[in-house]
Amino acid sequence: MTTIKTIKILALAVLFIGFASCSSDDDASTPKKEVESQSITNLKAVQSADYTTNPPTITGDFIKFSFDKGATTTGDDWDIAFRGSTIIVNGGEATTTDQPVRTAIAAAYIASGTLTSVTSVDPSLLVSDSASNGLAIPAVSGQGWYSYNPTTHIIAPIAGKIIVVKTHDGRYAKLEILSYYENGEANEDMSNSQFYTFNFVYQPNEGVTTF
């Protein structure tokens, strides 16, 4: 009797471990999301200013983005937002009035490199829109993704700058902005600026911070 209850112990067990084995094989084989990349040509973002007032009144709608849509969108569910060469994040506080109502946990820096160099995520140099500090992606000549030139009156974006972005929902993604003109290139009056053309990359998995 004893005999036939420890080869029944031992066939359980030997099921039990066979189970667990086929359950650690499946979440092992369960496929991660693709790194995805993309390419925004000449996304909208025109702001208007009156400079008879003092300070210069600022109007105009900022554009949402996402990444995971890799469009634009009218949501809570935007990780940046563009509005003439101010770009903020969905997360903080806003730094002026007019500005969306920061709804999630979005957060940023600014990276020396290329988008191939720039392969994982520093989560120490995060950070998210400030009232007292300003905005993560700084809107200054030379402090953030682009420089203004006073005699040409031309905005660059500045190569080797990388934005990486905590997105809404605690993804990543990463972009360089390649013009601020429609088409690629400033016209005589620069009536075509405030049109974003840029790449970026997006990482789906959830706590992965490598691209």
Contents of the next structure:
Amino acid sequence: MTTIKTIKILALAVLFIGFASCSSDDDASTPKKEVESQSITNLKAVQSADYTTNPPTITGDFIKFSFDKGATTTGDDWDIAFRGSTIIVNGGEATTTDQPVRTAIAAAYIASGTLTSVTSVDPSLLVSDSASNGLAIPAVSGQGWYSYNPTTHIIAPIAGKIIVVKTHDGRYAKLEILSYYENGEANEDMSNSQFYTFNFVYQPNEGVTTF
Amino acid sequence: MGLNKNNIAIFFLTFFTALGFSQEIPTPQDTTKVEHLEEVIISATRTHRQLSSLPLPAHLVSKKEIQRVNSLRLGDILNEQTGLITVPDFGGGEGIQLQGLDSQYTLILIDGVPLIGRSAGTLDVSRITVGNIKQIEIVKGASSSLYGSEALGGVINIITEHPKYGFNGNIYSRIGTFETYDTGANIGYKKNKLAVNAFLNNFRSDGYDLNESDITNTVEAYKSYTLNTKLDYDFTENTSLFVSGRYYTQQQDYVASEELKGESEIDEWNTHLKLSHTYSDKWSSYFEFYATRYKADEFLNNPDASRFSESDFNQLLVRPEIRGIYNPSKKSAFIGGLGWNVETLTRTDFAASPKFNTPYAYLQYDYNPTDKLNVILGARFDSHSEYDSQFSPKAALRYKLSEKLAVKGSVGYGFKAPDFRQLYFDFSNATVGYTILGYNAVITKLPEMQAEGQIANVLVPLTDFENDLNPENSIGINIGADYNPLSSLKLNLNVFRNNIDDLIDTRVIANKTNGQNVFTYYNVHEVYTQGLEINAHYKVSNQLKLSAGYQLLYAKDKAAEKAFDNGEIYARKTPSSSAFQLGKSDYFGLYNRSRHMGNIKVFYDLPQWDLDANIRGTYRSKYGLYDTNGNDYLDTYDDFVDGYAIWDFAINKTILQNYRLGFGIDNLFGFTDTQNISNIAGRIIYGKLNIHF
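Now show the form predicted together with its partner chain, given that the preceding structure was the form predicted alone.
What follows is the whole complex; the chain from before opens it.
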């Protein structure tokens, strides 16, 4: 008896899913693209600091990244950019003069969860970088993506923090930073820092807020 | 590793020669040995009380035990007591953890008056020599009802030795591994109305190095002197005066790198004056005046001998107090006191030279309505110039169910005043660029920094700093039982819980234009520590005594517990693997707390040889020092410091009545953890000679 019940429920479920997917297919004007998942390892984003000035002068290029390309970019099609432990988005205003000019509408927020458990975007939480309110992803230990340990001086990505990004052209991506050190672990003098390893999921379909 | 082989060899030789020697010439022996003296404790109630009838969890360490284990510094002997452990501090000092509470929450007294000099919250217990200690009293549970600030977890009172009748004294020297020399002399004179006493101790060590690969030593070479003189004078049978002066000085090498070298120095003095008068059987009073200064200076020089950096810390405490004791009947006693704390501090990186003014008053009622029941009620009021005034009540009760069994319980309030650093710090890190401001410094300093264009944005409005910072405060509950099934067997059980609110931590209040932050101190956390403690003492025979102790501890942050409960915390299995969600049972608790701690001691006497020997073991289970998997919490997936046990052994022999030779090995199996434990040096072999006259 239970087997028959299960089959009935399964059949019903399949029917519903069929209807649901049909309706969305009907609405889509273009064929739906696959959601892309990718890993980026050891993305080098090195800065140097001159402590003889007060405040210290930080120099180094922001490494621009495009989720659509799944790679770094030098053009205005960047979504986020890395330098040291700072991550900026291509939207809003620069917070310091040495940052690249924002050219698009990118925004971000930090969600709690795992890369798989964050399944949709809450557009109300998205913010761009702002000269008055600071960066969308705060470059502050414990408040953004990392925590700094004053004893060991290690910068570690906070477990369970997923950065949700609105890309430069209004699509969505989510990423989990796994490491700030080349090949995953800090060496003795931490000279292999400022290398990002992260997993991301990119939703290439415009206006779709789920992954 | 500097091991003075020659000196050790000499001691060995002397020791075993003495063994042989004494067998040939029998020394006179005491025919009677009175073992059962009632132990008296004075810290728990500020009156003389029998330890065995006290409604509070308390413990005494006797001079006899200190001498038998040949301790050097206070930390050595405290480490062997149940539920106590010394924890190394960044600055190289060692603080005491009691019922899972940090060193800053235990008040440390010498002859009833407090020691100061907590530059980073920790009171370094290695500052105190045990050479002239008569008794150490450890009272657990919040005791602010008598002692005010800092007595949140408990009180440790060091009672120093008073001279015996006539002219007497002793000199001693202990030589051991790491070129450690501890030498002292104690001279006392007592006749009729006058008693005087002088004590001098010199302690020096080459330090040790657990990590040979770097230029610095784990503990650099240091030396210290302690001088303590005391005078008692009885004007009449009813009026007496006590005057004590203590001076401590310590010099230590300070090595920051190959190039930067310097020295750190501590100078501390205490003066204590007490005038006692007994009016009648019922009334007595004390006038007490106490002043102490703690000064710590350090500097680093460049290779060309020019000054690279220097810092100083200079704290002064002055306290007059009057105390009265009233005994309306044999069954009840009142004690009350009025006092005034004046405290100043000048320190590098301070916004001001602050001054604290704290008048206070306390009253305690100790009542025995029947032979079986004892009740203590007490309260204290501290009015403070810089933060909220504190009212600290306490109640304790003990009921004797039978001759063998008694139950007891106490509830008390404890607080720790925000320290000068938490209120007035004004420090900007020169290399990294962050700023730390004391809570009271924010309102003036932050606008100044804004005017200088250093502030990018303010995260916490200045209006948040209009109210005073709250003292950290706690309610401590202790419930226990004393059970003596046999006259030779004593069992004690104590269950405790400390609920601590308004714990002070740093948080970011503004972002700076250089990308760094401004931090300040803030009341944020609520934590608790709870657990149980069991002690057993078993006198197998007049020769053999066994004791064992155990503490179970859960020390947790309430917000963290909730966050785990709600599934908000994630962890990684390896540093760069994907995160997964943690559950309630994955939260381990606060850093540097072991769930299990225990000790076992065997003391053995061989009176026919004038010999005593002992073996002691202490154990602490695994603990976490910091978060290793990137979620800011200590969870079961973090890396832990492995649990460990340390075994100590000592043997002492008295010859010709007045000479006592000791030999021992501390940390018998040479345990070290070079990565995680900086205050365990390794195996220490020593010899000691004490001459009594």
